[in-house]
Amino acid sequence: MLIIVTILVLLMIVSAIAALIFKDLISAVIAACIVSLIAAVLFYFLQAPDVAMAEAAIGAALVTGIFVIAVKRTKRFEE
């Protein structure tokens, strides 16, 4: 269990750094979505399924959808 959590935390850190580095804003939003999904899985491993469901629904789905719509209505690439 500790190995799985460690791998998930490392993937979360890599995804967060990737979200900062990407110049394509859609790719950055997807990387941030991955961070949120991994957080939801970690909440589930911490035996907080209600928090995990809220994080997956709001953090990964709703916020990602709003960000994608906002990026589509503006410039896709950072200058």
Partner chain sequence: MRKLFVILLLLIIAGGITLSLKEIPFGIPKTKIGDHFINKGVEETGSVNIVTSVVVGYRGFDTLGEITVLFAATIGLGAVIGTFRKNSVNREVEAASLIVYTGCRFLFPVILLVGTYIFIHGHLTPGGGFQGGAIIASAFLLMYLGCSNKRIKENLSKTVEMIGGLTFIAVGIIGLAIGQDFLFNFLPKGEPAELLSAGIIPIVYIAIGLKVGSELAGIIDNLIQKS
Second form
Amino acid sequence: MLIIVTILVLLMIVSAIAALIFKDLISAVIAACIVSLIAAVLFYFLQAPDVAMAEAAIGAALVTGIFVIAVKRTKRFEE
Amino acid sequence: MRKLFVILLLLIIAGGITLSLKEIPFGIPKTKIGDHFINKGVEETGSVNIVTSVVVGYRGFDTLGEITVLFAATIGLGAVIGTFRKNSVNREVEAASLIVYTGCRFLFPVILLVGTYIFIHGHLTPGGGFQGGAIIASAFLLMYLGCSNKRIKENLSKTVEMIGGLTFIAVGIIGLAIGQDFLFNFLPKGEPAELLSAGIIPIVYIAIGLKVGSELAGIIDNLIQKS
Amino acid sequence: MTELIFIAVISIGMILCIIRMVKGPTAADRAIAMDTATTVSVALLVLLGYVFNRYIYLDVALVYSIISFVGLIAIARYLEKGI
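What about the form predicted in complex with the partner chain, after the form predicted on its own?
Every component of the complex follows; first up is the chain already shown.
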């Protein structure tokens, strides 16, 4: 059980660094969505289903949708 | 040069937090009130979900504060964006293909049903008002993305939000009017693990679910149509 | 013993999805990687519900599998210029 928690935490760090480095803002939004997904799974590991459900319901659809609307009104590639 | 300084500062802060949190043992109960909630929560409030009994039963006044903060955020967004002119011309938005259109129309009542199930059974299964409201707002976001000619009626969403907020406050004031505290549990508690049990908790969670759902749907509507 | 096999298989699935997300040249590749990662995560949530012996936790997997569809539709509709 400790092995899969370690692997998930390392994948979360890799995704978060990727969300910083990408120049294409849509790819950064996708990386942020994956960070939220791994956070929900880690909350589930700590036996907190209410918090995991709140993170899933808000982080997967609403935050991604609002970021996509924001990228549409500005430009897609930074710099 | 600045990046190096920032990384060094972050490492120092991370080291400081790790050293100060190392003394606290992980997973051992540290307070006495947690034991009281776990041992006596079911018989005092009647709901089987202990998190729900804390959020609505023992600490119900803080939930009123949370709803006020969400309401203030919605008002702020409406004040800034709502004054822009509506997009009268749909500038070159491609209509969705037949598969996406049919899929979104089929899934919209299913997602509404899942959201309603989550906040009605808030005192039995994990979930509650805030989670159910966010799922309902996601259903409306799906309609905006898939079918580009259907919109929310503004008066209906404002009426639903008003009814949700007033119900919560009315339930609290009834508790004051009969001589006890605000948000006192005045309905009979019933059997645990039944649908009609736990006093006022289902009513409060239905009001919260409807209010949060229509608020977030209103935010999505403001962002897509105006600005 | 069977739990070790499940953990190994799901770990390999998640690592391959994240490799595709980091490598993919276009944004559409990364969107496909995100969709596959959510499906593998739902399988992981259901499996953990069996390991912890609490079947009441399966509501989280139900909610997540429906909501991930909405997030994917948002990104895909942007990429075809339809939002």
